[in-house]
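As structure tokens, one chain now follows by itself in the form predicted on its own.
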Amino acid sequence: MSQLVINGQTVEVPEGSTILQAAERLGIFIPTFCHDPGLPGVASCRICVVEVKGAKNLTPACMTAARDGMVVETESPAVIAARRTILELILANHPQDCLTCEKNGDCRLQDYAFYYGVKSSRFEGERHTYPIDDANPYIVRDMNKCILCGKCIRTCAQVEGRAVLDYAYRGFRTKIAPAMDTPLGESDCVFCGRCVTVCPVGALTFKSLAGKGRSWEIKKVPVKCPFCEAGCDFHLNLKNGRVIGVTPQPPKPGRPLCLKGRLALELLYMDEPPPPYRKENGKFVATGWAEALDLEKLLAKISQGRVDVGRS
């Protein structure tokens, strides 16, 4: 065990765990953009700082291990000016319009300008102007309100052969896109939603819920796919009652998670379930869910030894 003290309080945490750790065994806020106890650590963000004493520099409370005799402050003044700046650089090249961003109530940049008390930036420069990618019928990625901290690309690594994320260009251009930064529809992306799940801002989401609530309407129900034996975790998205869509838990390591289970509890759940969708020369196509469950042509195709048993 190792001990340390935190903003004068005194904790005890097992060898090998992290500042970050330490502290909400006490129950300290340290706000944090790219951790995620269940993806790997990168301290990209830097907005989780804190103070140690002896220490040359502010350090990251995410990747610092926690060490005997340790003393650290997490809200000192250099911290909190640090935590500004860093807030500040964010909103210089962010769309401001949370009236109507989806992620309204539930994003954590809103959040942390709120907690510090910042409400505008006193840096200007040239701002990104990227297209909003909404060709595929399921995520909507708006790049212009992307914090680079990467959390996608590591969920999405978790399962094996996805990869489908990464960072792109350097500098100024630095953006994340899948492969030749194509839309994300022509990608190998299986839209299952990991990405959508863990992004603290309103870079991604699902176009099934756009304009259908805002998140303090909206009653999370947890529920657990049935339809294999990976048996992820989902929730509904309950709003006066009804069920308006079905979203994924947050991912977790060695559950791949997948579009059809999400769909598939749609149709189970929701009054008016959207429609599933085909892919025809490069575009995605509406059909009916009649004509997808429509197991007498699926038989018939198996038969002609047209559909690989397997993969379906």
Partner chain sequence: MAEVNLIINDQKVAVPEGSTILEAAQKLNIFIPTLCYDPELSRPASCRICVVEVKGSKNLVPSCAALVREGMVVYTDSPPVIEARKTILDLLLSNHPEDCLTCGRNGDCRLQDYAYLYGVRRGTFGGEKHSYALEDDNPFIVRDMNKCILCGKCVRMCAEVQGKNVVDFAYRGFHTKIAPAMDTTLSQSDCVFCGNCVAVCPVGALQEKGLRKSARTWEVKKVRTTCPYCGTGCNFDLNVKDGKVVGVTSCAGEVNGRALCVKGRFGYGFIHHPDRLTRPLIKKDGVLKEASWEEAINLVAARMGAIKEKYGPDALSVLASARCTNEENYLLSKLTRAVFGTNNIDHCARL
Contents of the next structure:
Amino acid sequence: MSQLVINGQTVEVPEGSTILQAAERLGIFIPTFCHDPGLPGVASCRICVVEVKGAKNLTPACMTAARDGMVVETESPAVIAARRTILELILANHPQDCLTCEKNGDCRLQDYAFYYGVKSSRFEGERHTYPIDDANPYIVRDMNKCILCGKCIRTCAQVEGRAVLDYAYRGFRTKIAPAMDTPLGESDCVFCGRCVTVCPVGALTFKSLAGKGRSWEIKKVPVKCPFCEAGCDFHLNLKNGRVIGVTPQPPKPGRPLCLKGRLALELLYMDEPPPPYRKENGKFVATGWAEALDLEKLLAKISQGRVDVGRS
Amino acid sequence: MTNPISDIAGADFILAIGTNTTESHPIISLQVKKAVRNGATLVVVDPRKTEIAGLAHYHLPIKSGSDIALLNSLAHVIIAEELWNKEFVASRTEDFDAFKETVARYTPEYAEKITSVAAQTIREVARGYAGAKNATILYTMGVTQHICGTHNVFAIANLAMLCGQVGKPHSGVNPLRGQNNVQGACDMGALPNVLTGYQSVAADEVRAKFAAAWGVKELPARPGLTVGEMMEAAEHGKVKGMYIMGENPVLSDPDAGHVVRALEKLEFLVVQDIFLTETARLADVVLPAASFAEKDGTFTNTERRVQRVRKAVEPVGEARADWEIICAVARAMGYPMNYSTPAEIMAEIARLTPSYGGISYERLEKGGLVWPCPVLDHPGTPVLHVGKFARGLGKFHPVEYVPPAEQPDEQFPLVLSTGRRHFHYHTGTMTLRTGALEVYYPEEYLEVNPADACVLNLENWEKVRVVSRRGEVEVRVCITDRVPAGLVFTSFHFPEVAINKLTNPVRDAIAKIPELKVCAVRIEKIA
Amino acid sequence: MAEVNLIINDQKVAVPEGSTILEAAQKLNIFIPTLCYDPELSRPASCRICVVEVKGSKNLVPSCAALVREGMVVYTDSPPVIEARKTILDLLLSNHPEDCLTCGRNGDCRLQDYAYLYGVRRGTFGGEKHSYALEDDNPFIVRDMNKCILCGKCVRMCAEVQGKNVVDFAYRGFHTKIAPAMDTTLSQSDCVFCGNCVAVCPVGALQEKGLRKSARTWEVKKVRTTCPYCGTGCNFDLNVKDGKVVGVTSCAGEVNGRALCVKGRFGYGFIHHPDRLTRPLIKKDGVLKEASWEEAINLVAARMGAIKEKYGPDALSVLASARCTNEENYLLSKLTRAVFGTNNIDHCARL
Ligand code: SF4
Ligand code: SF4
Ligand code: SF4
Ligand code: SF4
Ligand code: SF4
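Please move on to the form predicted together with the partner chain, as the form predicted on its own is already shown.
In what comes next, the whole complex appears, and the chain from above leads the way.
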């Protein structure tokens, strides 16, 4: 066990814990963008920096080990100044689009901007003007809103045989993209949607929910997918008592969160499920439910076991 | 109030006596303003030029404490000019002749001498009130905080009965209560002579009913002491132990020095409050109570509407709801007092109190209920005395004018009156700790007329000493013609200006309300 | 009163003569956006966002003011109607700061609601934008006239409900602005800080200072209760975030409607004030010291019991409270009479 002091409070944590975990144990809030307990750490966004007594620089709480005798301040003037600068830098190249953004009300960038009182940026400069990638039925990508936390890359890499997304280009032009920077619809993406669930901002959103409701109007009810043994966790999204969409819950190890499962749940729970699509020659075409869910195969499988019992 | 707040907007004539409505009851004043916009005539009787007085068609800057002379004179005119509601008086009232005889002497000319309101104005107001289709009377502490407070109220009721302005919509006799649950505290029997719903402790059957419900052999029959009497008894060593819940008499009661002396003489004082008030500092035990946001319960407003208070957050620290504390004390004294929710307590109240009989938390979820509400399917009674007075016939109580107990003299040439400010409340324990109200209105001041200021050679915002026979305070001066010459005014919200060190504890003989509206003072310059 | 029959979006409805199209639509649960309309206030029909198409009529008509006629056929969502609404929103957004990111009304703003509903992402008309200074010099209300959409509700609320006429339209054309007389600040005007104008402002132009800087609209839980100050008994919603009261907002109060006074709306800060008593105190050697509940309660019981024993019940007295609940006053009366055995109970209502 290591014993350390955070904001004047003493806490004990098991060896190998991070400062972030120690702070969580005390109920002390530290903002994070790139950190996710289910993903490998990268400590790249720096919003979680804290002040450690005796250390020359601010250190990222998500990756720094909590050591015995450490004295940590999570909201010191230096820390707050650093966080504000990070936010200002991000906002300098971020569309002011909360008005109609689908992520409004459930966005970490917005949360922290409000919390630290960063209204706009001191740094004015070039802004991205990427086209919005919505040429597929499931996911809308607005890379202008991306803060390059890289969570989507890391979660995609956890799916067997995928790793569709990666960083592309460099410097100001750095961008998250499928190989060759194609639209998602033309990539190997299987539209499980796990990248959308981990995106802290409105860069990745679900197309099926676009324009249907704002985050504060939507109640999320957890359901389990009955389709296969994996039993993945999904959310029914309810607005005014009606299911307006199904979204995957944040991924857990060994849970594929496949598209098929999501579509099946849409069929099961929604009054008006959106039409299913199938990819033909690289294009999405509307199709029937039987095809989308591979019901033919399923039926064939069951009918093999059928026994003729006669009629009399 | 005999009538609901919402009735005021529909009145044709409003007689507002001693109520600084816009500051003390801002939301009720919206109804008054609405009535005026709809064409109603507004008469304001107040020595001070308050905001509401500025809106009035007639502002009667009456001499402090002369209300009865004015009210009797209004009745005099109405009778003399045959404007009274003869049918109402004949069928619904009694003792009219005695009343008629008393007011006969109060000619407008006679009243003018006492009140300094012009006789002609008295005539016009009398005609207006009597001639209105629906006339309502509003009043507050400006009427009751006098040595003749109860008589003032009688005089008001007499006038309303004389013109039949009770028992119907948009009229009535309407005292506006100053504190959120004064009405409820009275309804609940937090009074020395009655149990819940004003059931007399002197009545054997009442005591028997409560004793049975409360599981005790008997209950005391002799009425107890009022606040003022308690303080006196404490000072004389007759009362030894006192339990104070959520009150701050050191600042709110007259002659604060006397209150402190009394409380200090006690053998044991318990104070239960949300802050360490000036009174709590004197206690032997202080019990931390939950605020209104930290508990469930009900308040009854000035129009007798019982409404829910809901718990929004947990009490701070170890604070507990007052009802839980009381239960704990009772249990520690060997009396089983166990409730799991305030709803259970209300159910018990309803069983024992005819006027609350139909009130339950389940019903209150759907909205407030105005008592009398005797049974579960009763809709409540917004307007009282329709068709019949509670006691049967309405009784005229003839009353005579008596001057205030303390008159200005050479030594103390000014009259001090106290009241409330818009941005603050009561002894300031809450409003001085909001992070907003006290920021905007940080300091109390004494209103002084320019003429008096000139005589005393005072400058605006100068700090002076105000002295009465009982004590003194230091306060800044605000020179304004809101007050007439001879009168000074301030509030009792700020502990730094503990104005009740000065006020006169002499009380009305019936309701025992102290004469906070009139005491003689002088202003001394601080060298 | 005579009923009038009409058809809205192909549904039949009958409403009393003199009703507006908006009221008829509301009866059918058909949503029509409004900005300047308020059922409690007079109707200038100036914002035009509520326009609908009436068959046979050349122009779109404002549904908040247009009265129903027998046989009327109305469309509330036809292409020309949608087009008109989008244009109005586009115009408003063209002179509106892009500030939802940190705006206190984000999540409870009509302009935002309608922009989302009609998919108007931003203003496209370009041109000049206001750059008024933020009015932040009083502890109650923040005014940001850059966000004002000139619906005039605050003006009407102040005049028609509050009876104050503090704010009004000033200047003309592009420079039109809501302001107190002489374009001063509220704190230099007659404003009594009831905040009733804030309660009706559809956007973030008027905000409750404390509330909007401590919580986002979607983070608060609202708990309806009754005001702890004067005897009027106004109802309001306590706004709670993370177990703390962060503000007060209007609800449809039975006594007060949406109106509140400055104490009710802005006087909640005492609840979490550091001066609050959090532990029982017992006086030892003239000094109040913290103690446990058990110790305190037992001491009270023992001392009060001893006084009763020694001097008789009438040596005890009790002051109840005009600030506590009915239930608490009742129990205290019960304690006084059934346990202490005296009628010496009163409260400070005489003050
Ligand atoms: S991603 Fe977040 S900050 Fe960016 S526009 Fe959307 S809600 Fe606003
Ligand atoms: S007023 Fe509304 S639209 Fe304007 S910034 Fe605030 S939330 Fe956004
Ligand atoms: S706070 Fe009240 S008085 Fe002041 S401008 Fe608003 S409505 Fe008028
Ligand atoms: S301040 Fe608000 S209520 Fe007043 S005109 Fe502007 S938008 Fe309307
Ligand atoms: S909001 Fe104001 S008027 Fe209403 S009950 Fe509270 S103090 Fe009284």
